[in-house]
Structures are given as structure tokens and as C-alpha cells.
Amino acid sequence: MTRLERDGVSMQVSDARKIWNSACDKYLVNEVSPLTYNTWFRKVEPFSPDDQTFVLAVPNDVTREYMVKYTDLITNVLVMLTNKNYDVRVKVYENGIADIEESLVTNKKNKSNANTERRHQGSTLNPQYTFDNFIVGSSNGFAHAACVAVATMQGSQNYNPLFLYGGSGLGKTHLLHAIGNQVLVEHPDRNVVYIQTEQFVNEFISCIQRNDYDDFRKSYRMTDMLLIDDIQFIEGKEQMQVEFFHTFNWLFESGKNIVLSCDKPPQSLATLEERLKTRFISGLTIDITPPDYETRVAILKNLADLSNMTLPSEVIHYIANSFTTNVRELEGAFKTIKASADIGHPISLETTKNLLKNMIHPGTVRPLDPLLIMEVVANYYSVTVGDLKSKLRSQDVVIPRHMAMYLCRTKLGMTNTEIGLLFGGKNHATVINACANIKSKLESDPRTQEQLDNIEERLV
């Protein structure tokens, strides 16, 4: 490595470390539990290989598995600190700084030969999400078949756009990544972009601040396939909707594929422009519902096979009957059992019931209080209590935050001011709006009522 290369690498590491230390000291230490922070966050060595990427280098796969769960939180914190929407990645570097330096030098050499107009290609696709490891059942079979058809270009124009909708943790994100990964396997020259709507919006806001829209438009309109996750986050953003409308039309009229995911059908996006709604439903719209019992069993068996574990049938059936809402719940329960097995505890039905009792019926362990409500809601939606208290505004956090506020109001009779203070100092108007939002959804959306029923069962 030349001196110039060493100097460049040193800056990429030291600058990233300053940002990371600030993120930890000002935000992250208060957003996660002390145990989580000291066990996992302190093992991170950050570096930034380019202006768009922030890498969290960790020493092993176990640390990576835990840190990946917090990438959305970290992304939002970095936006608040730097006003930049980094692509946050977690990677294993067993030899620490030596591996990091080698990676940075290699990245610099490759970057000089890269085509900058294709900087998005496969950049945020998770290679672990493929069609091969997606468990197909009655609840998602149609969606899976349509996604395979789009990825293999079989009748894909008839499915353009493809709009997938359903609750959190049902596999929508997995399918979007699987489409992108399959396309790049069969057509490595294609420009495939996967992006979460929140990141898409943040990039657009940055363009407004710079008064420079050309790069933003070019980077998305030159794609061969656009995969956008959680499109509901575009609601209420008028300028963003106008820009996306023109990008959508450009791609559609150019014969490029567009795949969207959402937590509700297009017609239920109340503040979405009508012209966007009509375009979203002009292709193929598919509802993904919670997995049935057989699919839940298949998912658990697949997780056990991938981990080289043997789960007794009674344990599988107990978990499948206890976690019925989404796949993330099943994965969380399995990881709890696996962690116990990894430290030498035998896997039995009795052990499983004891390990999962707080996740299934935490109310049997201690009386109902605000913290219990927050913990149960956070576990149900696969977020953290810190997320509920934070300023994060993504739908994955807003919906559980509103539900927890609603339950504190209806179950405990807390005042709006008390609830606001509990949830990180929110004002009473925010609490009023949250409770009204849940009440409205309960009257119009059966899925919200089902979620509330499931949560209340766990509070008994």
C-alpha cells in the first residue's frame, strides 16, 4: 500500500469513527438497552468507503446478525447527524483494521473503473433473500409466482407494475430482494435498484436543499428495474408524489419493470394522488396474508435445517401455534431457542415454554403497566422500545407507536400528556392524533382489529 493510499484509508476510518462516536454518544446509547449497547455496539469499527456508504465492521457472524436488526435506526441517526442518507451495511472483518484497510484500497481501485451511472446496481440488495429460501404457502403462493414471473421476464409486462401489500413481517421485502437478485443472476448487465421509500424521500429532500434534481432523476430513470419498499411512506408528501409520478411514467413508458410493496392496498392510501393510485392498480395487485399453520411449521423446519438444528415436533407445533401473525415473530422465537441451545441448554417443550413465556404472555409474569404495554407491542411488531420512544417516522415504527399509545390510553386511562412524556416527550396533540388514527383503523381495517386482539391476548 502506498503512502497516499494509507493516508486516504486513515481518513476514511477516522472520519467515520468520529461520526459513529457522535451517533453513539448522542443517540444510540439511549435508543437500546445498556446490555445490547455494551455487548454489540461497542464491537463495531466503522468506516466509509465512499460518500454513500457507511460500513459497520464487526468481528463475527453472531455480532453481524444482531447489528443488522438496528440498521434502520442507525441510518436515521446518521441522517440527523450528517444530513446524509447513508447506505448502512454490516460486514464481518475477522482481522479488524487490516481487513478494513485492504477492503478500502480494493474499493478505491475498483471505483476508478466503475460506471458511475450504474452506481445503484445491486448496491442494496441482500444476497440472503432469494426465491430458493422463501417458504411458499397458501398465503403467499400467488405473490411468489408473480414475482418469479417478473424476475424471469415471463409475462412481466402484464404485471407492470407489480404491487404487493400486506402487514409487517409477511415477506414483502424478501420477495423484492429475491426479484432483484434473480434478475442480476440471469442478466448481470441490467441496472436493478432496490430502495426503501424513506431513503428515496430523503434523497429527494437533499436534492431540494441543493436545488439539483438532475442526478436524482438520472439515477432512477436509467434503471431497468425499480423495486420500492414501503411505498405508503410517500403519503402526505406532495412534491415527492409529483416527482415519483413522472419517474413512474418514464420507466413504465420505457418498458421498464416497477415493483412496489405497501402495508395496504392502493385504494386505502388516503393522501395519495389519484393519478398515482390509478397507476398502481393498473398492473397486478396482490395481498399477502399471515401464514397458515402449515406454512409456519415449514418456516420453522427450514430455519432449523439452515442452522443444523433438530427441533422436536412438539416444540415446532408449540411455536407455530403461539406465533400466528407474521414471519418475523417466528424468526424471533426461533432465534431465542437457538441462542439457548448454543450455550448448551437442551431443547424441550418445557424449556421452550419458559424461554418464550414473556413473548407470548408477558402479562402472566407481572401486572399491566405502561412499560409492559410498550414491550409487548415492540415484540409484536419486531421493533424496540427505544424505537417507540424515538423520533423515527417510518411506518414500521409509527404504527406500533400509535398502537402502544392507544393501549396506554384505553387500558390504563393515562392522560395524553402522561403518554407523551412516556414516549420520549411527544406533545399531547401527537398522542391525540395517534389514538384517533388507531380508532379509525379499527372501524375500517379488519387487520388492525386482528393485531389489537393478538396484542391484548398477550397482555392478559
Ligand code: ADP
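The term rigid core refers to the most C-alpha atoms you can superpose between the two forms while keeping them within 1.5 Å. On a predicted model such as this, the values are computed, not experimentally measured, just so you know. Residue numbers count along the first chain shown, from 1. First, how it differs from the form predicted together with adenosine-5'-diphosphate (ADP).
- In this overlay on the rigid core, Thr223 has a C-alpha that sits less than 2 Å away from its partner position between these two forms.
- When the rigid core is held fixed, the Cα atom of Thr75 travels 2 angstroms or more between these two forms.
- Here Val201 does not count as shifted, since its C-alpha moves by less than 2 Å between these two forms after the core is aligned.
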The other form holds:
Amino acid sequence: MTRLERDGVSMQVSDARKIWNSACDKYLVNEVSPLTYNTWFRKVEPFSPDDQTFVLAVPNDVTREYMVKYTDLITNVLVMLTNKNYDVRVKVYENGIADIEESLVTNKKNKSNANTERRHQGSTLNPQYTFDNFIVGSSNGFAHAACVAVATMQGSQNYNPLFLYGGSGLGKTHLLHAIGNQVLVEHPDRNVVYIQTEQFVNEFISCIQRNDYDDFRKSYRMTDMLLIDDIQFIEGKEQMQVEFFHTFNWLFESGKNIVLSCDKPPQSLATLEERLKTRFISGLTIDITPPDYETRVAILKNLADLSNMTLPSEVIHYIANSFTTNVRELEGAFKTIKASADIGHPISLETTKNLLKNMIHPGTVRPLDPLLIMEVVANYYSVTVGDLKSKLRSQDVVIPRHMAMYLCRTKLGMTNTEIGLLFGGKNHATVINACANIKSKLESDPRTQEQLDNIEERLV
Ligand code: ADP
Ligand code: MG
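The form predicted together with adenosine-5'-diphosphate (ADP) is what I need now, so please give it after the form predicted on its own.
Every chain and every other molecule in the complex is listed next, the one we just looked at coming first.
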């Protein structure tokens, strides 16, 4: 159970969030430009302190000024969705959800005059990040399995602490929330705390200033599971590291699970106390790497399915080849395409290229290499790269294998020996044969030419 739920105010946040999400998905995304939508509307944290008021919490004055212009539009959209004429207000909450929680909880406590114990002010779990909607591939499979293990076998010291690291947008935060959400499904009474390290540090500083440092300690030590995101922000903060060390030990020795995420391995945290580094690597340390082509395609297909959309396969291939290092960007690309489709524009490869041209960083488009050829060919014929490298002799594998060999020869000028090695150690005569086979098919069978054209289109 999250803090908000325990305090009985979750409806004010979770229902408001549901309403806001449908307002965004069904209406607002079509009413404003994708840039405005992604920059401003998606940053809002909605809540509804009472039946008549709908508050849009924003992080700063700039966002507030921008959003205020849209309150009439938002009011109308809320009427359409809920049949209620909400008083829509835009307010600045510098610490995001923590401030909102605080204001709601204080409100509630004042009302009930309850004198309950102070708990941590950590963020709540995002119900949208679950194991169900996390696509598993070779880049994140181990991390995913370890997270599932922690969520289902809490208290097991084998994976304690679990330290996940990897670049931005690769699913670390998603996995941390998924653990918490899963634990709460099975044990709603558990005190699971998810917190961003920056927020943890801020809370610590304000407790020191208010001199209620003991409260801070107690609140964290009461947790059953601590999920702490982006621990790299603790670098260079010595006093904080000392405090964290004690909290860590306390939880660890009480058999409570700790999961940490970081943008680099523990050894690379430059200004981190040695004893903390030792603690961090005493459990299981796993890296998450950028998803491979197949996983990127699966993520896009999943996003399309969730939105009841069918994306042409060349569009999927184009997006998957253009955003290779960051799932957040992959999702951003999908949302842009979806926004355009939602207002009735048909999706084609041309429109996709046009819509995404400003989002693709120069240099991130993957240059043509043998692996890309194999991935694209395998995908086109619905076989796997492993099949291409295998010794399988069935026609549904032989043709794609020959085609991929032919492309490596003609597009990359690789030698027959190099190609043979790449395709699972075949000899050069096999490659010569394969290329000759495709050549003669191209001359005699227009379908082969058509297949080649389609594949070449996906390689650009
Ligand atoms: P990080 O914390 O590593 O920077 P996030 O967890 O915030 O990354 O992920 C960025 C976005 O990509 C989120 O919306 C997340 O849901 C999505 N995402 C990342 N990896 C996957 C995956 N394997 N399957 C589905 N969605 C993913
Ligand atoms: Mg993150």
C-alpha cells in the first residue's frame, strides 16, 4: 500500500490521473501541437482535492503561465469526459508529487485531526509501469528476471541489494516501479518506498534544517522495501552518504530488500565512499544495455497494440532503425506518429520520415553493417538472425539466408570468406552459390526483385 492509500487520499490523485490521461489521449493530443503536448501537457501532475476542483500541478512558473492559457479548453474537455464542470487551477509544486501528497495529507489530517506518525515523503508508484508492459529482450532479460525474483521472493538475501545500471531511457525506473507494484498486488500492506535520490537528498536537507532528523531516519527505517532511483545523485554529497550508509545497513540487516538504479556501475561512482561501494556490489549488479533490433520492434508493436493501431511494417522498421539507444526516444517517436494518425493523417513511410526528421539526432541513424542487413532480412521474412546463421536447409530459411549473403556482398563488398564466417562458419563456396542463386532469381522471377526492393527500402 502506498502512503497515499494508507492515508486515504489516493482517490484524489489516482482518479484525477486517470481522468487527465484520458483527457490527454482522447482530446488534448489533437488540440495542441505535438511539441506543446509533450513539453507541457505531459509534465502536469493532476489531482483533485475536492469534488469541484481539478488542480494541475506544474513544476515551475514558466509551465504555469503556459498551461493557464489552456484552462478553458481543459475545462471543456473535462465536461465532455466527466459531465462535471470542474474549476481548473494551475499551481506550482516545486517538489512535484511530494508537495501534492503533503498538501493532501495535511488537509486530510487537519480534517480528521488525527495525530498519526510521520512517514517518508517518497514518490508514489506509477501504476503504469508494470512487468506486464515491459518488453523483455537480450539487453534487459537478466535485469528483468532479477527484478521479478526480488518482487516475488522478498527478503531473499541472494539479490540484496540489487543494483541496476545503464544509460538513460533503458527502463530502470520502469523496473523499479514494476517491482513495487508487483509487491503491492500480492501484499497490499507492505510499506514499499520508491524514491528518486534527488528527492531523498532534498528531504534529508530539509529535515536537518528543521532539526527533525530522527523522524527522517525512522520514516525510512520503517520501510519493508526501498527502491531508490538514480543513486548517482548521491555522488559528492558526503553527509548524505553517511546517512544513507546507516539506513542501508539497517534495512539490509533487517532482511529488507533494497533495489538501486544508477546511470553507471558502482565502481565508476567517482566520489562515493568506499564502504558504500562495497555495500552496493555485495548483492547482484546487473547492467541494462540498449535494446537490440528485435526488442525495439517488439516495443513498438506493443505500443501500437495498446493504442489499437496497426503500423505498416516499413514504418516500424524505420523507427526501430532510427532510435537505437534509448527507449524513451523510441516511445516519443511512436507518440508523434500516433498524434498524427489520431487527427486522421494516414501513416506511411514518407509521412513518418517527415514527422520524425527533427527528432532523429544526426549520427544516431545506424550505418549499414552486416548485422543490420541480417536483422532487416530476418525480420522481412519472419525468421531470426539465428536461423540465418544456422545449418537449417528448409526453403523458408535458405532464401532469406541467400538474400542476406547477397546483400552483404553487393552493398558492403564483403569477401565470400568473411560472409561465410559471419553466417555461422560456412565455406566460401556456399556464399558463391548463394549469390549466384539470388542473381539468377532476380533475372527470372519478378517477385525476387520486389523482395529485394522492399528490403533495400528498409535499409536506408
Ligand atoms: P530509465 O529510468 O532507464 O532512464 P525509464 O524506465 O524511464 O528509463 O524508461 C523510459 C521509457 O521507456 C518509459 O516510458 C518506459 O516505460 C519505457 N521502456 C523502457 N524499457 C522498456 C521495455 N523494455 N519495455 C517497454 N517499455 C520500456
Ligand atoms: Mg529513470
